[in-house]
Amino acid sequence: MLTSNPPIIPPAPPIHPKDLHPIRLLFESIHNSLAIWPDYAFDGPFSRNSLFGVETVLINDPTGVHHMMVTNASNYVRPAMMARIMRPLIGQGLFLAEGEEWRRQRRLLSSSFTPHNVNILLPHFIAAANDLVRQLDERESANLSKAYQSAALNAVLRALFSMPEQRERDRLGYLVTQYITGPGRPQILDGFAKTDTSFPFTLGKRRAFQRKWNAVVDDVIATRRSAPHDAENRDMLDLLIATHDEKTQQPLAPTEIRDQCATMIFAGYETTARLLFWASYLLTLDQGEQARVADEVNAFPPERVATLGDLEHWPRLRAVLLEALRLYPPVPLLVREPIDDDVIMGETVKRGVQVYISPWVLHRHRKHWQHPTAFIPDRFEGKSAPWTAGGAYLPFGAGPRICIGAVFALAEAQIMLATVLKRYTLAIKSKRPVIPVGRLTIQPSYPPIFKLERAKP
């Protein structure tokens, strides 16, 4: 797996020698959820803890993860905390649905994410990538964190609504960023809420955002539906409008279309932008790997991509993205609560206990990975979909609720990063380390300025 050179160890929050005091743990969780973990979490398979009377369990073993996420997945639901934070942004969409409603939505949406339909969306990704490099042209440096957010939003809005208009993209991007950095940040009382409407005095700003956000998304959908549209250039909204329930023959209701679009905007914008940032940052730390990926991209340039199969010409690029997803998983913490008492790995887990799976910890666990904190893309060589292997790799979740848009997200990221690396060699101006910060996604501690050196033709 390793080359002859020592592997690159990217910066990360400190690991504590023992559990933090409950008060410090509470406040650290809000500031940076990656900075709360004790050393034993990265060695043990199962651990218990308690915070202000709430019992928690951390599962760090593939067998336990598989039991909770696959074998007995129907017994585990998201706690009220997740709905309180996410519902203003994504409504009643697939991410938050439970039980039969979730099964119905998953069945209805699965056809929209087949490889055939993702192929339809590739021109939208290519157009957004070309917009990005045009914006970077003639510049010697750039805030790529911000640039990738704009580009990822461009890509997802083109794919959803065939929307290239900068002003509309900026409006939506501003609202999402405003929510994530404002009322969408976890609050202390979120962790103690029994329902998503508990402590209503804390929800005013979230409800105000939800009203405004729903109106904006509804307006975008109405504008797109009323405009002339080329049937040869389809987008995700076309697929959602055409979706019918095979059992009832009913189409998706307008509010359902809105909530699914809002879910895709968030998932396709924020998480993909972070993946592009972290992959680029890692490549600045390992210039040799960056050169190898650039050679691969030059041998099969992005403008030749016509189908998902064409992306197989970039195995090193894909491995870099998979390794970036390991080191910086899109969702750093999964939380579930059992409906009924259960036994996981021989341990009793009572109803009401909060069960944690932390992809951040699992992906850096010493028992499951060689050199777990190192950047080693070769560990994914020849692995086409390692998140389905039932192991210790959960960038898209696991089991029935595994992310429906994984192929979509990786295709977008591959095309975007390949287009940048064909044009530029990347480096970081500052010597200051970029520390990952756990919020809704994993964000950089500050947005470094990237040096853009025009690549040799």
Ligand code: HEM
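Because the structure is predicted, anything quoted here is derived from the model rather than measured. Between two forms, the rigid core is defined as the largest C-alpha subset superposing within 1.5 Å. Positions refer to the first chain, counted from 1. Compared with the form predicted in complex with this ligand:
- With the core superposed, residue 202 shows a C-alpha displacement of at least 2 Å between the two forms.
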Second form
Amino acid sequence: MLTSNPPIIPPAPPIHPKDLHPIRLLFESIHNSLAIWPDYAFDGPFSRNSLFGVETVLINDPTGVHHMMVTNASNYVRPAMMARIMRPLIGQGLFLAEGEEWRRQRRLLSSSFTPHNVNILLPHFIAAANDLVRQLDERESANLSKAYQSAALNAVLRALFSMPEQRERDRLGYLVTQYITGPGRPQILDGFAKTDTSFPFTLGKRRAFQRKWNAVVDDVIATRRSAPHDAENRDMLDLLIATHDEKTQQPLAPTEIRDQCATMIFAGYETTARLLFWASYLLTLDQGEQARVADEVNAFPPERVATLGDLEHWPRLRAVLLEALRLYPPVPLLVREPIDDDVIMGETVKRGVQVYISPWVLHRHRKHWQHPTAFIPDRFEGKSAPWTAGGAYLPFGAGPRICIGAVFALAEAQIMLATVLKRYTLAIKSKRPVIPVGRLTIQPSYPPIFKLERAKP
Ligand code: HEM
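Would you mind giving the form predicted in complex with this ligand, to go alongside the form predicted on its own above?
Complete assembly follows, chain above in first position.
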């Protein structure tokens, strides 16, 4: 399985020999949630902890994950804290829906994410990738972390609304960032809230943001609906407008279309941007691997991609992205609360505790992976959708609530990275390691400057 000898071990925060003291645990949870795990978590199936009276359970084994996310998934809901933070951005959209309402929305939206419909979106990904290299062409070096954020936002907004205007995209991007770094930052009282409307005196700024954000997204949708539209050049808004409930024959209401669009922007752009960043970073650490991927994309250039099937010309690129998702899963922690007491692998899990699944820990688990901390894309060679296999690989979650946008995200990431690697060889001058930092997503400890050397045509 090893491609380079010795294997490349990319940076990670240190692992503590035992559980952290509660004060240190609180500090690390806020500053880098990847740095809270003790050594034994990377060997065992299950662990319990408690932080200021909130009991937490880590499920760290494929059997337990399957029980919680698949067999007994209806017993687990997203915690109130998550709804409090995300509701102003994504309203009543799929991510926060529960129960029968979630089933209805998932059924309706699934039709927009079929491979046939993702094919419709590929020209938008190609256009966004071309915009990215056009911007990079003026430079010899770049902050790719920032560039990928803007490119992934461009891709999702083009895919949703065929939105080519930079100014409009910047306006939406600015608002999302303003929210995440402002009123959307978790507060201590969020952790103690029983519902998403508890402690209403803390919610004023979030509600004000929600009014502004909804008005802006409504405005974008209204502009796009009134503009002349090329029937050949379709987008996700077309698909959502065409969606009808099979049972009632009703179309989606305008507010529902808005909330679903906002959900896709929120769930789809930061995650894919992080994947692109970490995959690029890993390729700077392994120049041999980078050259192999470059050969592949030179043999089948991105502008020839017309269907998802064409992406099969790049198996090595896909394996690199899958390995980047393993080492640096953009969503490092999945959190649920049981509605009723449950028993997972013989352990009682009481109603009200916080149940964690950490793709970060599970992807580096010593019993489930060979050389768990090493960068070895070979391990995914020939495995096209390993996240559906039900093992210890969960970059997109698992079970009925698995990421609806996985095919969308990987298609976008393949096209984006292929376009960059066809044009440039990437390197980083600084020897300072980039440490992954766990927040809502896995971010770099600092944004390294990538050297962009024009690849020979
Ligand atoms: C590399 C990129 C992405 C990663 C790593 C990722 C990861 C995830 C994960 C782990 C979940 C499950 C969360 C949980 O169970 O608590 C999820 C759910 C979801 N994702 Fe993604 N995602 C990505 C891209 C996208 C894109 C591009 C879209 C849409 C355009 C999207 C839309 C969603 C939605 C709507 C859900 C909620 C599904 C539900 O609850 O039924 N994601 N994603």
